[in-house]
Every structure is written in C-alpha cells, then in structure tokens.
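As structure tokens, one chain now follows by itself in the form predicted on its own.
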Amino acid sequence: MKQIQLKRWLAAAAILILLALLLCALNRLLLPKYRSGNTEGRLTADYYTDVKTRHQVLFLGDCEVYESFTPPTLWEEYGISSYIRGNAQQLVWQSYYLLEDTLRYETPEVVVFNVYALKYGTPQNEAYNRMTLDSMKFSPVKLSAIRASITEEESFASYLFPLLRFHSRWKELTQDDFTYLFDSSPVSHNGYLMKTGVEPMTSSRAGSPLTDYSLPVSSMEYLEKMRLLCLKNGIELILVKSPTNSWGYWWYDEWDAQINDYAAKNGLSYYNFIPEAEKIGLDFTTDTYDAGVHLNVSGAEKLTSYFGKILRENHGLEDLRFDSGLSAVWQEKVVRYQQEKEGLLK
C-alpha cells in the first residue's frame, strides 16, 4: 500500500515538474528576444553574462549612458574596467534597483549616474518598463523594482509571469524566437550599444519654458537612496550629464543648479559635459547619429577618453592592464568591439 502511495506521489511530483518546465519554456519562448532591429531590450540581460569580470566602474542611467560611454575605450586607454547598466528611458528608481541588483554580484569602486532621468517623477511607459525589468534575474530586488515602476494600467503579476502578458504573441513568433531561445550572447559591449550613423545637428533651438523647474521630489528621494547605498558599500558616487542637449531633450539651467546644489551639499562630484563639448572635441555635424539627441560611436569614444582622464586623475582609479587574467578577457572584448565597428562603418 505504501509503495502504491509513494508511486502516486512521485508521479504527481513528476507531472508538476514537467508543467513547471513547460511554463518556463513557454515564458522564455514568448518573451521578445530583442535581437533584430530593436536590441535595447537585451541590455539588462547582457550584464549577467559578465558578472565574473571585475568592474571598477558601474554606469547607470538611460540612453545618455549606453550611447555615450564606450567601456572598451576606457579599458584600452586607461586600463579601467567598467560596465553600463542602462536602458531606454531608465527611470531613477530603476537605476537604484539595478544598483542593488549589481551588489548581489560585485561591489564597484565608482558608480556613475547620468542625471537626465531625474526629470521623471512617476512611472511612464510599459514598453520601456518591460525592456528594463523583464530580463532582471528574479530576486526581492526585482520585486521592488516592479512595484516602483508599473503604471496604473499594468499588473504586477504580468511581470512575475510574463506569459500573462505575452500569451498571444505566439502569432508573431519569428525565427529569432527559436534561434535565441537559449542563446545568452551579448548584443552590447559591456552595456554600450554601438551606433555608427551620422546625422548632423541642424537646430540650435532651446527647450520650451516650464511652469515649474523643480525636479520631482520622488526622483530626488531615489537619488538620495542611491547615495546612501553607495556610502554604505564604500562606493564613490559621481553624477554626470551627457553633452547632448537637443531641444526635445533639453537640460535646463534650473535643473542643473539643483544638481549642483545637491552635489555640493553631499560632497559629490558632478560633471555637466554640455559646456565641455568643445574641450571634449565633439563636432555635432559628425558625432551624432540622430541630429544631436545621442552620440554615435565617434562622439562616444571622444567623451569616454575625456572622462577616463578625469576618473584617473580626480578619482584615482587604478590601471588594471597589468592583470594578465583581466587583460585577456578585455582583449577579447576589444577585438569584438573593433570588429563590429569596422563592419558597421564599411
């Protein structure tokens, strides 16, 4: 009798395990792969392929980091190992929770946060939320990131079980969904998403006046949480503003003054690269791929070279090219970076 009961329990357990595996496989199949066309949704997932590499610097922010700084350049010129954890319209609380997530794997010496996203004080858009959150590894940190990010129209459960959101996507499946079902190879270069096109900036139009220039209280609260988390873990927090400043994505002097005040009050370094564009060597007729909104690879390399000198001279980051193991890892990364750049520029 006991043997019969045991067999029934084992059979039931086997069925449950098979169902769980099937659900996991369906989740993985139906989630967008972001491999062709829009690759931005792969950026969060890319980090987990590189967690065994030592990163002295962690960049956090939106497209103003993952299209403005090139980690292979930082390594080649200064021997500084870095990673960018940025996504399209990555909101400040998402950057905060990605920092928490990173600390599960490593503790960088420096965190560089791009301040543009501080303009947003509330959740914005499901599509951007999905690109940032869906690929986060499951943990209490991810749960907190979801709670902070979802809009009123979204459901918390759909982030825990993406099948609830993408169940009808089976009609749209492409070859990519099967080819990359279990492929975790990165689309970025330590978080940098390469753009080689050229579209000059042709307008010098400034942003429209605002009725209120106060940065949202909620976003500044998360910036403070980020500062305290860095302080607790012995990490230096550096604030930056990328040098791009087109009228549709304007960085107001009033916002800049608030960040300067916050940095001064808390003993942080803040680098606004907008007025430094000429010193950096940027030419907005050749160094942008979308009329001045973002930098292309030429502009990003110039900015990275300029900032790398600041990191070395002002923040004392060590040159790690003497580390043979790390150098071997980075040599492969640099070769891949150069090959992609040469291929895209042909």
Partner chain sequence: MKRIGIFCLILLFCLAFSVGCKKETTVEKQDYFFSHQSVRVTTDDAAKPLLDALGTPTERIVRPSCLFGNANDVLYVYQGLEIETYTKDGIEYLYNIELVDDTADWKTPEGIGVGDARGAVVKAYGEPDSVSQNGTAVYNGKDMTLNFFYTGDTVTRIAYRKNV
Given for the second form:
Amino acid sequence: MKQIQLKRWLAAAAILILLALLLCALNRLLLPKYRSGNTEGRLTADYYTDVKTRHQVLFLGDCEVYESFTPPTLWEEYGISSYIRGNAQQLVWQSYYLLEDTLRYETPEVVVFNVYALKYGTPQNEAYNRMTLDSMKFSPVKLSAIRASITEEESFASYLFPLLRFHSRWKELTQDDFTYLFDSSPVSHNGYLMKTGVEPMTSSRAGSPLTDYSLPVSSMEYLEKMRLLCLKNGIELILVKSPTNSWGYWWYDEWDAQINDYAAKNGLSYYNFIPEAEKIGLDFTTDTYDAGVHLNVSGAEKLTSYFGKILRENHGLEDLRFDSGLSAVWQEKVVRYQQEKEGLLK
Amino acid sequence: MRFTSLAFLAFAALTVLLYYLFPKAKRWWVLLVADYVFYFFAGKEFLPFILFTTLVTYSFARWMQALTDRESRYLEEHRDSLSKEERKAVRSKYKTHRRWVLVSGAILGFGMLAILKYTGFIVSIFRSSGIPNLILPLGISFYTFQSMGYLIDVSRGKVAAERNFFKTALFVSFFPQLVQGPISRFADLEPQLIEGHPFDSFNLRAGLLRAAYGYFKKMVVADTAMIAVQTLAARSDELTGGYVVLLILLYSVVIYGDFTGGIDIALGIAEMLGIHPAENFNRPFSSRSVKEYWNRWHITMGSWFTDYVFYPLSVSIPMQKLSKWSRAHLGQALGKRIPVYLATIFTWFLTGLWHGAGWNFIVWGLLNCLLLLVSQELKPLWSLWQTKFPKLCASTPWHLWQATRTFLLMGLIRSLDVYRNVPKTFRLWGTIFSTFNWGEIFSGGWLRLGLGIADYAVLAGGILIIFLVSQLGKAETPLRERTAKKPVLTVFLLGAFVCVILIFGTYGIGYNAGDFIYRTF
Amino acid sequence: MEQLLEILENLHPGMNIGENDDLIGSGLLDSLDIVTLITEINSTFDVNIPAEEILPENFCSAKAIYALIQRLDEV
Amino acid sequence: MKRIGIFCLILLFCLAFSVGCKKETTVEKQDYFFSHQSVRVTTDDAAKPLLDALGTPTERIVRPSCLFGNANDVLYVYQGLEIETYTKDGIEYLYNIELVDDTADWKTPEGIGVGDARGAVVKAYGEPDSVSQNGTAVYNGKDMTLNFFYTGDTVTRIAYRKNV
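Show the form predicted in complex with its partner chain, please, because up to now only the form predicted on its own has appeared in this conversation.
Let's see the whole complex now, leading with the same chain.
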C-alpha cells in the first residue's frame, strides 16, 4: 500500500510542478513585450541590461526626461556616464522608488529629477502604471511602488501575477510575443527613446488659468523623501525643467516659484531651461516632433551638450574616457546610437 | 467579498484548514466565526439585520418548543383521566397558541425582509420622486426563508428547537449558502453543521473539483456571455428582432453558468468540510415540460414554496370552505380546480416577488404559473395525442423537441429579468416575429456585441464541456465522486481547471461581471 | 373504509381506485385531486390533515390514506 | 395570545422607522449647463453638437497624450470662448467650456458674463461652495465645477470644468 501511496504523491507533485511551470511560461508569454508601437513599456526593463556599468548621473522623470537628454552625447562630449530611468507619465513616487531600486545596484554621484511630474498628486492611469512598474525586478521596493501608484480599479494581486491582468491577451498574441519571449535586448539608448520626426510648434498659447496653483502636498512629500535619500547616500540632487512649454503641458510660473523656493531652502540647484531655449540653440520649428510638447533627437542633443557643460563646471563630474573598460562599453553604445540615428533619418 | 475574489479563495482555504485543525467538538465554532468574518467583509452595515433575524428565529423557536413540551407533559400527566375529546381540545388550544407565536415570529422575520426589499418598490407605485432605496443586506432573501422555514417546522412539531443560540446562528448564517442559497431545511443541515466531521481526503478532492467546476462555469462561460448580454440589454431599443432571440439564448447560458456555478462553489466548499446541503439543480435544461423544469431548477426554493406556502394554503380552512362551495355551485370539474389554481397563482406571485422588487419579477412569476396551469389543462389533450402516436412520443427527436420548447419558453420569460420593464419586454418579444434581421446579425452583427470570434469560441467550448459533464453525470454516482476516487486524475483536472479559468476567464479590469446575479437578492 | 372508497369513487368514477396502490405514480391522483380529497376527508371524518402530511407515501393507495386518517384520529 | 402578535407589529414598525429615517436622502447636486443657440450642454456631454453650433474655430491646438496617439485632448478657440475636449472610444466629449473675455459678449444661461460684478454672480448662483486660494469662486456640480475668476470684484473668466 505504501508503494502506491508514494507513487501517487510523486505523480501529484509532478503535475503541480508542471502546472507552476506552465503558468510561469504563460505569464511571460502573455505579458506585453512593447517591442513595436509603444516601446516606452520597455524603459524600466532596459536598465537591468546595463546595470553593471558605472553611471555617474541618473536622470529621473517622465517623457520630458527620456525625450530631452541623450546619454551617448553626454559621454561623447564630456565623458560623463549616465542613465535615464524615465517612463511615460512617471509619477514622482515612481521616480522615488526607481531611485531606491537603482541604489540596490549602484550609487550614482548625481541624480537629475525633472519637476514637471510634481503636478500629479494622485494615481492617474492604469496603463501608465503597468508600463512603469511591471518590468521592475521583484523586491520590497517594487511592492511599495505598486502600493503608492495603484488606482481604484486595479488589484494588487494583478501586479504580483501579471497573468491576472493580461490573461485576455491570448486573443491578441502577435509574432513579437514569440520572437522577443526571451529577448531582453534594450530598446532605448541608456533610457533615451530616439524620435527623429519634425513637427513645428505653431501656437505660443499659454495654459488656461487654474483655480489652485499649489503643487499637491503628496508630490512635495515624495520630493522631500527623494532629497533625504540622496543626502543619505551622498548623492547630489539637481532639479530641472525641460525647455518644452506647450499649451497642453504648460509649466505655470506659480509652480516654478514654489520649486525655486524649495531648491533655495534646501540648497539644491534648479535649472529651468524654458527661458534658456535660445542660449541652448533650440529652434522649436525643427527641434520638436509634436509641435513643442517633446524635443526630437536634434533638440535633445543640443540640450544635452548644454547641460553637460553645467554638470562638468558646476557639479565637478570628471571625464571618465580615460577608463578603458568603461570607454569600450560606451563606444559600443555610441555606435548603436549613431546607426539608429542614421537609419531613422534616411 | 465576492466568490470570485482572491480574498474569498484565501478565506475559504483558511476556514477549511482551521476546521480540521480544531478538536472535533469545537469545529462548528470555526464555522460560526467564519460565517461572521465573511459577513463582516461582505458588508459590516448588514450585521444588525442578520443578528436580528437570528435572535427572532432563536427566541420564537424556543418559545414554541416550550409550549410543545408543556403540552406533551400535561397530556402525559393526565393520560388516563382525559377523554379523547378533552385531549383533542387541549391539543388544539396549544396548537393555536403555537400558531400565534409562529405568526408573530413570521411578522418580524418576513416583515424585515419586506421592509428592506419592497418599501422602495411600493413607494414607487404611488409617487415617482423621493423613493428611498434602502440597503439590502447580503443574502437576506435566502437566510430569512431558511430561518422562517425552521420556525414553521418547529411549530408543526416536525423538528425540536435548537437550545443553543450560537448553533441557531450557525444554521442561519452558514457562509457558503449566504450569497445565493441553497435554502436548506433545519433537519437536513443542522446535524451536519454541529457534528465535527473527520478529515477525509476524498471529501476534500470532491469538494475542490466541484468548486473548480463552479468557478469554470461562472468565470469562463457565464461572465463571457454576460458581456454580450449587457450590450444587448443596454442597446435594447435598437437591437430588436433576432437580437432578442440572441439575448434569450445567451442569457440562459449566463444564468445557468452563474447560478449553478455559484451553487457548485458553495456546495464544493461545504463538501470540503464534510457537509452536504441539499442539491439545487438536476440537469435543468434536459426537462421536457415546465413542471419538470421546476423540479430540476432551484429545487430548494421550489420545494420551500410548495411545503410552506402552496400546501398549507390549499388545505387551509378558508380554502376548504371555498372548495366545498365551488364544487357545490360550479360543478365537480371546475369546482375542484378553483382552490388549487388560486393557491398556485398566489404561490407563484410570491415566488416572483421574492426574486425582486419589480413588476418584471411579478409578471415573470405569473407567466410561469400560467404555463403550468395551461399545461395542466392540456393534459387530456396530450394523453390523447400520446395514445394516437405512441411510437412518435417515445422517440428521442420528440423528447428533443419538448426539451427545446421548454428551454426556449423559460428563456423567453427569463428575459424579463434583463429588460426589467414589462411593456418594453412584451414589445421586444413582438419584434422577434415582426423584425427580420437575421441577415444583419449573421453578417457581422453578432460580432459587435463586445465579443470577438475568439470569445465565442471559448463560449462554445465551455458550453460543450458543460454538456459533456452533464451527460456523463447521468450515471448513479455523480461524475465528481467517481473522479475524486482517483487522486492523480483529480489533481490533473484541478490543474487544468486553474489554467483554463486563469487564461480564458472573464475577470479583472474592464470586466465587472464578477458579481453573481442572485447576489443582489 | 367504505366512506373513503365512496369519496375516491366519485372523484374518478369507474376507475376502481380502491385496489390500485400506486395512485400518485400512475397519475390518477394529481395535486388537484389530493386537495379535493383532503377537503372531503376532513369534513366526513372530522380530522384535519395538516400540510406536512401531504406526502406520496400517505396517498399512494386507499389503505395508506385510511391508515393516515386513523393515525390522525386517535392520536 | 393576540397581545404577542400586536406587540410584534409595533416592534416591527419602530424598527422600520429607524431603518427608514437613517436613510436621509442627501440633496442631489445639479450640474451647471452652458447653452448656445439650441444646444444645452455641460462637461462630459458629447462635444459635436456644440462644436457644430459654434462653427469653425479661429485656432485648434492638440495636446497629444503622453503616449496613446488617438486619445488626444483638443482645444478649440473662438472669439471670447474656448472649448476643450477629450476623446474616448473615438468619440469627443466636453472637458472644459471657458468664457475668456467680453469681446463676444458670451453669457451663461443664468445671464452672467465676463466683466460682471461679484454681486451679480452671487445673486444668480448664490454663495460659492468654496473659494480657492487665488480667490476663484467655485460652484460644485455632480462631476464638474463652475469657476468664476476675479480680478478685484469683476469676473475675468468663467470656466465649466470636469473634475479630474
């Protein structure tokens, strides 16, 4: 009797293991790959492919960051190694937790945070949450990031087992889902998503007046948490506002005043690039791909070389091109960057 | 805490675990605590109502039991000194006294249900504005009927009242049955709840299989079809004619998957605890007449209304007087029908009303009653037809035709549930014959209801599986028990169910069909 | 017993109900007849058949019905 | 015995009464509407009728959503009036309706336009539900607000805005 009992338990255990494996495989298969169309969904995942390289500068923020700075240019012109951990509509607490996540691997010397996202005080949109959080490596940091970002309709469990959210994708599986099943090659250039289109900015209309200009308390709290975290790890926090200022995404002067006060009170440098557009050499008829909302690659390169000088002179970031190991790594990235640029511009 | 939520799965698993960890004598305590934890999460503002019903049930049952004890003690002492007449007088005195206690208890029990459920409806008849919508505690229709049935059993002396308040509370609020029944009888359920069951892996496997099958029917079949039903209902003004037939078919699938699925989940969990409440379904769509359908669909509700409303009413004193009068004046044939038909109509009026506070539910009940009475009247015609064509009537195609006819008829009336507006529903039934848009439907209309071809394929697969299981289930011992004997096969089936539900189930963001239709009762 | 047979007789004349002991199964006695039967029995035998006694085993044959009447009568 | 029945009835009614009065119906907030020619709309209504009634705008700006190309917000600029819409499942809905200056003499159905005095607003709409940090009077609708911007005591802008 014992023998049959044992055989039964083994068979049952084998089935359960098989079931677990099948579910993991389905989980990976059904998770969106973000390879064509919205490649922004891969930005968080890209970082883990470059985690071994030393990054002096970590950029954090939403599309105003990952469309405004080009790390390869920063390396070519100034030998400064950087990475952009940005996502579509990345909220301030998500930036904070991505910083905590990065600190599990390395400690950058400088963190640059784009302040536009401070206007959102509450969780906004399920799709953006998923794209930002799903590909974060599993850790307590990820759990707190989920808890802080989850909207009303979302369930926490569907972040732990994404299959619960994307199960109905079995109907929309495409070739991409299979070819990129195990492919984790990066989509971006150290977090920068290249956009070469040109759509001139025609209207200089300002944003409509608001009834209340105070930045949400919850976002300022997370900015403060970010500042303290940088302080604790000996990182210099720099606040920036990208030069783009269109009616749809208007940066109100009252907000700018609050950021200036905050920076002055805590001894942080804050660079608002909007008034310095001419000095940077930006021309919003050629340097933007969506009528002034985001910079295209030529605009981003101009801004990066301008900001590189500030980083070198005001923040003493040394030139690491002497380090042969790092140079080799970066050389490869620069080549890939140039190739993609030529390919797209052809 | 809906059945289809992960929280409920964890809660149920924990309850089963704790149940078998506790010493046998104390196991029913685990159930009681689990009931009230479940009820707390389902809606803490409902707690006072279920406590009220439990208190009424307990106290009035004990009161009636005291009367019965006193009666039997008195008769015992005066066994020889009383003549038959005197004994009968004593018995009827106590009987009327018990009757009054029962009536008071029923007023409180049913009264609370009526106030919460029907005030809004009654007020809406008189004025159209300022209609109070009172909160309807979860499962109030079910636990009220279950406890009032118990009270009636005690007053009839069929059952001895439970002395322990907490055991009565357990009977009233057994959590798997709270949401949508089945409505159990005290005599069947109470002993099983109280006595601690030994752990038996067979029970666990059979229960798991049943619950998994329930989740499959609910989340893969019912909730998928529900998407199309919701579109059809929302745009019912433009989607007429053939779409109404589509709705009838789809809604029959939805209600079957949703209701029998929910019951399977409830009974599956109960079975894991070694408890076997009454069955609520017996392959309902294979019934070949409306009468047979109501012996196979929602059995516990049907038997509740028969035992506690129809029979007492039809043999009540006024009804007997009416029967005598009608038979005397209107002749034997008509005379014997009047009392029974009146009792039937009233019973079905109550059944309809019980389903919901709205004219559509009442009309639904009365239509069912009409069908039953018509088929009762046509019985001689049918028997004539059968004697003429015995071969035909025994053939399967004929049985198939009868089953389809019953299925369509019940589906037709059930669409009142979806449209919820009686005149509109009748108009839409009319359009089935007046508007002929089958061409439009089959050339793409059916794909614009929120379901793609892939979803319809899943639906078809699900319905096929349900059909196969019900065919295999015809044998004596239910299919589930035969499978549960083989542990490896059970684990494999459970794994398969989990996969199928996770992948093909309709749940999560965008699908809010997770609520059981009967949950709102 | 004769009175009972008489009542059964005029319910369904000429169906020799007395001997048949599967009245319910054979469909001879349906719910219509049972209610009429109970009304007649209650008046002629001065008993009161309660609703919970309406069970197949009590009404399957004339003998069973008579046993029910006696049971209710001298209890 | 009758006493018990009556006692229970009384108990039941006082219970019902307690259940009933617990449910005081909160006053239902009403939305504020804007009307032009025969069109009477508020936020979240379909935008097409109003846009057709207003004719071609002097300026049309798109706010591309950060990512999803088709779910853009659009601003239509008219003389003294700005209409902002959002798109959902391919249909445009009203997001904001704003009276920006007195050049075209736009009025709310209650007869208030840019340039009127604070008193006139209070007379037409009553006291505002709240006053924001920069002095804007806010009247709450079901899922929207009607906002009056002031410089001193004269209205400089009237905005029907969807709650975000």
